[in-house]
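Next up: a single chain in structure tokens, the form predicted on its own.
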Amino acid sequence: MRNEGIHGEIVDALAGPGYVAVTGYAGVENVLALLASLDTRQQAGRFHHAGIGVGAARALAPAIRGDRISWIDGPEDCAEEAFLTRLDGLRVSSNHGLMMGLEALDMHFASFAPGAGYVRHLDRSPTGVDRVVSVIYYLNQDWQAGDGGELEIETANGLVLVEPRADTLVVFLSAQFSHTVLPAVRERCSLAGWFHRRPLGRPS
């Protein structure tokens, strides 16, 4: 299978510093196919603004966290389907290689517009459901450099970043690296998540 081999380097990179940026995760075909599903659910107006905090202490907070997202509540289209399950393969190639024990796949559609980010934060869960590890997977065609909106990690070894740019995918230990997202100056689009070891808990 294709990505067996993509899973294998990804499953060593958590093993050693922990995160990882591949490029040409699943292909051009599979980002134009999960753009229609993204427009199909903007155009239903399917899309509400990211929150932060849980309970009575939930708020919408801008100029913390400025992306609308759409949870994907089981796949509603092939393309949607052919991703989740081929996430699938990465989460069963982490339990066979380091024993994870992970069990669900939490995930969202994101877009943030022009000028919205997302300060730095490590990927705690509000509810307390352990976020063992990141997964987020952009769908910005013809990105260029200059147009921002990278994804500025927090490593040992300095700031690392990553170009939002199509059929890249960035996986990370969750609880070990803090992360920025930095404004764009145009729409940026992915999808985003966390595998689970125990039953998801999302808040609303």
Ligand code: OGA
Contents of the next structure:
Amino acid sequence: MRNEGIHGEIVDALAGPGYVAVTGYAGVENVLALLASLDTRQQAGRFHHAGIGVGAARALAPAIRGDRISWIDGPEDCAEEAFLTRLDGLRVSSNHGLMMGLEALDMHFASFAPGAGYVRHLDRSPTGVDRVVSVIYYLNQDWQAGDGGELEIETANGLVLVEPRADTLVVFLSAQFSHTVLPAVRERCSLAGWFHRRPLGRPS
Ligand code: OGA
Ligand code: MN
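Switch from the form predicted on its own to the form predicted together with this ligand and give that structure.
Below is the whole assembly, all chains and molecules, this chain first.
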């Protein structure tokens, strides 16, 4: 039986190919509100360069990963709260439909400056935190072909390219899909998050 609504569509995709990109996930108003939240955090100096690796091996490596991030430690405004609530609906649908046992979502804003990318990687490292499902929501209005910044997902059927257009949500099984963020010619903003089976620590 197919599950209904956009969360049902995502759950069906997780049960099938294991990845999906849906457009029109939260609506343009929510995109604008989240961009305002991002801007507030940027103005307040709340973004820092993201690192790679876990524990003692954690390090900055801008040639590997060039984004600056700001973690959401509980929603700070209505936009963040509404978006996290919507994603919690996906968590509940996944648990009902696939018995995934997802308990927590860890999420940060991300900004890639022009020219910055993130080389091919898996979101779940063998020794790392227990990431089960990855979600990325794009905030880039008027993205043009030629702006670059595609997410390149490695699938059994070859590479799948997703443009980082505003209101597109990408969802995939964290342990199964290597992926790459290609450099863009303009700033590339998103929210990236991971559903965990248990609330665990996170990298810095
Ligand atoms: C990540 C990541 C993809 C994207 O943050 O781990 O792969 O499209 N992001 O921003
Ligand atoms: Mn990733």
